[in-house]
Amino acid sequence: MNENWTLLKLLRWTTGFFRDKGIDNPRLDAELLIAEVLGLDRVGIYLNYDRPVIATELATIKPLIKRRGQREPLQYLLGRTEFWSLDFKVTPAVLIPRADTEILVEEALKKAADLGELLDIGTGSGAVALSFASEKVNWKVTALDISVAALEVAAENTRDHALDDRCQCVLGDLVQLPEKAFDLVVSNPPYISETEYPELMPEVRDHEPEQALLARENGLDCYRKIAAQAQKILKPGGWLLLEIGYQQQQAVEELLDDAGLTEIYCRQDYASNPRVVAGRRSA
């Protein structure tokens, strides 16, 4: 990249480079990465096609293009992502929130009364907990994670969204959940099995935290541990909502049934895949 570059020329070259590396949506990734470095939005790119890209800007963007070409997630390169129309900081210490997980937030909001307490097990960036807290001003939310580094990210997101008064980030292990009961318990736990893990996309397998993805017992280990404590962590009438992998509906429903929960059902996502299994403690 020693020749003269315009924004359009850089965009075309980067798009082609990403396409050759097998990246999905190469044009979009190129636009977002270039816009971030140049301090533009995507509309600004289209309005400035002839703008020269100077040497210092090229020096900044070149290593980022290389890293994305090595399949490092764009969200980590940008340092943030959108979830529930909110902006969240993300680092390699946390799983990147996906749009499918918004189904978990939707179901939690449907179950929420005007006042209550929610526990988010394995909060990561805090996306689920904080999205819920942003909608329910009279609820107290506990965001639990075993990772200190992840909780630091969740705490920063909590401060950034001015939700400190509603959300508390707590270090803890799902083997021994808090000694109190909640009106709602939600979790997007690790559920990738040891056989599935090697087949994940490089962005996920090689860069996102293994601790937040991989689970023993054919991906069911965390569900077993949560279900075993369901009667303790749920208030009478309280709901447990669990995000699942697309092949885990029956197994997780059986775990909740064995745990004595009732009104068990599965909510599909907008691609018609099973996404959230829910069960209720009897009132």
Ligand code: GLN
Second form
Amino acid sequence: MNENWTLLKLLRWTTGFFRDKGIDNPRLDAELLIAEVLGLDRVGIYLNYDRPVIATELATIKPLIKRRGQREPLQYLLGRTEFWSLDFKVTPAVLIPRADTEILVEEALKKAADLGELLDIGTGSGAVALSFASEKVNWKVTALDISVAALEVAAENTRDHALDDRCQCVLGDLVQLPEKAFDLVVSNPPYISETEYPELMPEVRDHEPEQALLARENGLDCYRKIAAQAQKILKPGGWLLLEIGYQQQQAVEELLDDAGLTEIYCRQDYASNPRVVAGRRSA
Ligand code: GLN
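Could you present the same protein in the form predicted in complex with the ligand, rather than the form predicted alone shown above?
First the chain shown before, then all remaining chains and molecules of the complex.
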């Protein structure tokens, strides 16, 4: 990579390089990365095809193109991602929030009265907890995670969205959940089984935190632990909402049933996969 680069030439070169590396949306990723470094938006790219790319810009973008080629997720390279139309900081300490997980926020909002308290178990970047808090001014939200590094990201996102008054980031794990009861408990816990894990895309398997993905007992370990404490952490009439993997609906519904929860149902995502299992503590 040297001499006389224009934006269009760089875009074509990068797209081809990403395609050779097996990246899903090579052109889109090339556009987003170049736009970031050149301080343009995506429309700006189309309007500036002939713009020369100077040596210092090339020096900045080259290592990023290389890292993306090694299948580092674009979101980690940019340091942020969008979820619930909000901008979230992400680092390799947290799972990158997925669009499918917005279903969990939608279901939680449907269950939420004007006032209440929500617990998010395994908050990661804080995406679920903060999206919910952004919609519900009178709720108190507790965002729990076992990872100090993840909580730092969640705390920064809390500050960035000025939600400190509503959302508290707390260190804790599944075996010592807070000694109090909530109106709503939500979680997108690790649920990938040992057999599924090696088959994940390189972006996920090699770069996202294993701690946020992999779960023992065929991916069900966290659900079992949460279900075991459901009666304790839910107020009477309170709802538990859990994101699940596409093959886990029956097993998780059974766990909630065994835990004595009622009104159990599953909500599909927009790709028609089972995505959120919900159950309620009797009033
Ligand atoms: N949905 C994520 C994936 O497919 C997994 C998230 C999780 O384990 N909680 O990579």
